[in-house]
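Here we start with a single chain on its own, the form predicted alone, put down as structure tokens.
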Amino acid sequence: MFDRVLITSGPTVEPIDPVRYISNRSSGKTGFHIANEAKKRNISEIIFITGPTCYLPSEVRCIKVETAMEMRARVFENIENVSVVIMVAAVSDYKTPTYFPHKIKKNSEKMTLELEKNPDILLEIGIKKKDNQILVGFAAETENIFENGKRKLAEKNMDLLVLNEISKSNPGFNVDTNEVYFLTPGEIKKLPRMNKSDIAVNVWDKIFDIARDKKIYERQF
């Protein structure tokens, strides 16, 4: 049995000025269900690091953050001796290098906003991952989904990538159902459309399968 798992959830928020920010459409529903399913499997310590969302599971160690940098700091403060890391959060890829302390006024018809990259938290975890850890990532793609998914799986040293194809028929965000693919180093598996709570069940089933394949239960965490 896994003693300690870390789950990230929700969006991150990158402030521009006191009233504006950069974010994304993530609701935090999937991460919420992943944490609840972990509780059902009697995992003793669940560290839940989340951006702004109303979907907050009970009876877990909940750490609230806003920005990608805050999420990165909290992840690496808590990742030691974690058996499974599940990165469900939709972390903003970019942020403004400068925070404007006062509201930006509408002084012209156009405005150019400079952006800089945020750290790739999942990539950093993959580089530092131990042999007795399982790393699960989530990705949303709109084109070349398998090419992009396989590249991410390999580059970030993941054991499982839950791949979501965003389309009109499968919006993915702010809905209760989703249609996803499971990518592992040796397999692509399509799951039928189902409730996000059922996706969480399938994710945990797959994690336990991976643990058995890697004989992780025979090792000390």
The other form holds:
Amino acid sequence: MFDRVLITSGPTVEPIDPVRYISNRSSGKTGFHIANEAKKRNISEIIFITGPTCYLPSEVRCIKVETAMEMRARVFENIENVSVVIMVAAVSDYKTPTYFPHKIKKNSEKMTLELEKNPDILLEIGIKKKDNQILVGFAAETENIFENGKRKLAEKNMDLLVLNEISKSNPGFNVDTNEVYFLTPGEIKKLPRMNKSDIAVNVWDKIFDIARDKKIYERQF
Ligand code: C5P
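Instead of the form predicted alone shown above, give the structure for the form predicted together with ligand C5P, please.
Let's see the whole complex now, leading with the same chain.
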């Protein structure tokens, strides 16, 4: 049904100086399974844009990036005629405004690092979304998960938000299983704990349901 899909995956890495960086615990496993499941569904073109990870799907065009700014540039270079965008990447919310060209010395007891916000790629895509495009995001929350999830779904104009609560019993990052909720406009559905490969199957099933509901049929893009 879909000719061209774009998937982002992994963390982004924001350099501070030649040896240090800001990043997060994303392993890239979920994005990897989402891409592999797309292959099984005979989608002709899968564009996979990923931060540093060892989980790279085979036989898929992989575009490797480091920073959120690079991810943003590659996403907008490749988004033309894409029918489904799945933003699995854990994009770093903040970056340093200046890169220190030399290793910062530990000369004082305390130091303050200034950070500035990265652009929100999904928000930008959501603003420009066309009627025949499907936009999927992922979010990990530790508190007020449904309130935050519903706000993000609406703000970023998503068709589906895959939401998980990060807790001791469900760490989410760097493990093989996850317990997630599917948030769509007007509905919250809890999925039982399952392998990330099975979450990918459910995500694609849901995307195909959304396409049918939106009456997105063959090769409209
Ligand atoms: O707001 P939050 O970071 O929780 O939203 C998560 C979703 O937004 C993910 O799909 C992520 O890929 C995307 N995102 C983004 N650009 C950012 C931050 C998050 O595209 N700067």
